[in-house]
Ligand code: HEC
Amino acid sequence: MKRYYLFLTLIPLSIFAMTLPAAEKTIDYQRAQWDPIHFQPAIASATNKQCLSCHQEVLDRKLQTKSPAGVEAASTLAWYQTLTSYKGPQQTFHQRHLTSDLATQVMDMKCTTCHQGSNPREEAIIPPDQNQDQFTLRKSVNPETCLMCHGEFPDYKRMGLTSHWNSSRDIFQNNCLLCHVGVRTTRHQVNFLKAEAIETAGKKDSDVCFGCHGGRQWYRISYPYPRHAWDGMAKATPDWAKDRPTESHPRFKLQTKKVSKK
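Could you put down the structure of only this chain, in the form predicted on its own?
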């Protein structure tokens, strides 16, 4: 008696999700997680409106009025409230980055600024076609993105300070632009920041500058910011900056409008 065996090839569910007619796409978790918008190239051009059509709860969520120990939130200061640049009550993570007064004033954050998709295939193993450097293992955001604004205060010795900004700020009249008005003047030219608004606000309150350069530190290291060329920049590159990039990551570059030639 002959026996016949049926061998099934494992096919990613994303293939089926991408071929489903729009009318058949019901809002359920299994289909939603494989929706093309969660993968490249669709995620790169996704708008906040598209993301929030399913994830609106990240902005609607409210904070607890009391901690598990019974401490009232209104009577305490969160770490981000210790800087004078933050106004108002405590807010959730996404509210602070998208809808807070400071965020709307000096930032132009989008969902895709931090989130570059969510591939269930990458939850526990590194697929053979996946670049090791880009693999983040269940992290919904690449930590390097967070490091850009939540790193340690850069080495004060490089900047000629006598000590950390926390203790030397009074020597410089608590004004970052006292020196930086003519040093590294090509700054904040990325698509998730409002460069002119930062300069204007920084003149009034140095915590606007310090907030993203050590004031809201999450990490023990600082981000190696690109050294964009500026007017009056020395030709010789200091040793500590020889490995620094000279351009921002392509994903964060400002899009320049092409002028048509007639």
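Residue numbers count along the first chain shown, from 1. Between two forms, the rigid core is defined as the largest C-alpha subset superposing within 1.5 Å. From a predicted model like this one, the values you see are computed outputs, not experimental measurements. First, how it differs from the form predicted together with this ligand.
- Relative to the superposed core, K66 undergoes a Cα shift of 2 Å or more between these two forms.
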Contents of the next structure:
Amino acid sequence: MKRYYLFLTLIPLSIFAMTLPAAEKTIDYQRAQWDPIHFQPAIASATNKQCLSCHQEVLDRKLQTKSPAGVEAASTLAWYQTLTSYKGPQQTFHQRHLTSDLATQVMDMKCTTCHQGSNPREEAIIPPDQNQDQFTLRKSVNPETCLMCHGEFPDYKRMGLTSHWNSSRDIFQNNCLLCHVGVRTTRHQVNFLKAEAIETAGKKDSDVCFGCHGGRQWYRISYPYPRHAWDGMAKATPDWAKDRPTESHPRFKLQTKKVSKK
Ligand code: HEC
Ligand code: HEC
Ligand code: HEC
Ligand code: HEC
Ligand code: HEC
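Follow the form predicted on its own with the form predicted together with this ligand, if you could.
Now the full complex is given, and it begins with the chain already shown.
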């Protein structure tokens, strides 16, 4: 019986084994696919190194130079590739978030910033408390995570701008910091961003700020950002902000002082 099973798995195993480091070679494909590290609670504390011990291909994979119909990839540009902060030839999605120049400069993303567990059968997130609100069927990543950096530019009226940044940027010298040097200054204190590097880069070029706040917009809505208290903040909370959290999502909080037991 065991031999029969081995025979059946021999072909896929041999392909899979080539990509596995020595220590993992004893695990068969099914066991690896259903490895507890893919599920809560183990995934919450998984490191990039652990995930990459089986999935190095997500960073190493090369793009095709031509589409199946023969169009040269290098001859087509997406609009976001025209932004000043876009550098280099086309790369994969995972490379752009984990290893590109910009990604390593301003972000510090982990696999688990986006992947919180997925069920190979349903391709759905399995929330720790089975909360139906979090059930994103057939998506292995909750799109709300993406919305934080790929949403619409926030409501321009609340910012006191004359119109959307697309048309008012020149009036404000294409400089977010004209206002944001004194407004909503407690920002980016989360474990997947490099807060100081963002300020340094944003000072030189506000397209870096805009890049995550409207410049790479995949969604028609804006993310409802938490509203952290800042020095000089008015005491009264405006109506639009009454339902807003005042702190970042617990999952993203910086663990500086406390040592987490998880
Ligand atoms: C022991 C090896 C191993 C480890 C460690 C591992 N995985 Fe996997 N993972 C697999 C295998 C095997 C599959 C099935 C791949 C397939 O069918 O293409 C899989 C599937 C997945 C899938 C679904 C792919 C799809 O096409 O549906 C995702 C997403 C994923 N893993 C993410 C992760 C993340 C994130 C981590 C770290 C928390 C991780 N994996 C750790 C072996 C592993
Ligand atoms: C910016 C968010 C993000 C980060 C960071 C991220 N992923 Fe993914 N990953 C995704 C999305 C989105 C998909 C596609 C999901 C789908 O098809 O539903 C995906 C797909 C995958 C897949 C299956 C498809 C494929 O490309 O093979 C694997 C495996 C995977 N990720 C592993 C990883 C590992 C390992 C890391 C850390 C080194 C990582 N991911 C980091 C968002 C992310
Ligand atoms: C913390 C902010 C952040 C989050 C969260 C984030 N992205 Fe991005 N994304 C970026 C930045 C910055 C770039 C540009 C990187 C570069 O140009 O090197 C980018 C680039 C992209 C690109 C273009 C990639 C390419 O091939 O050029 C796509 C598509 C994308 N993101 C989709 C997503 C999706 C889907 C998610 C959620 C799973 C997500 N992003 C989450 C910041 C983020
Ligand atoms: C004319 C001044 C001004 C300029 C210029 C400006 N902002 Fe704002 N911004 C504000 C004010 C005021 C608020 C709301 C403060 C509050 O919470 O009461 C705000 C809020 C925000 C928020 C939070 C939105 C939310 O829904 O919680 C983000 C993100 C933001 N700005 C990013 C930017 C970026 C990026 C730029 C440049 C591309 C920019 N701002 C340019 C004044 C400005
Ligand atoms: C790499 C992507 C990225 C870049 C670059 C970036 N932001 Fe953000 N910004 C975010 C994310 C993600 C959040 C939400 C963080 C959280 O949940 O606390 C945020 C939050 C904010 C907020 C809300 C602050 C609050 O009250 O918590 C403001 C205002 C803001 N950003 C302005 C800016 C300005 C100004 C720049 C340029 C100096 C900038 N951002 C550059 C991703 C980015």
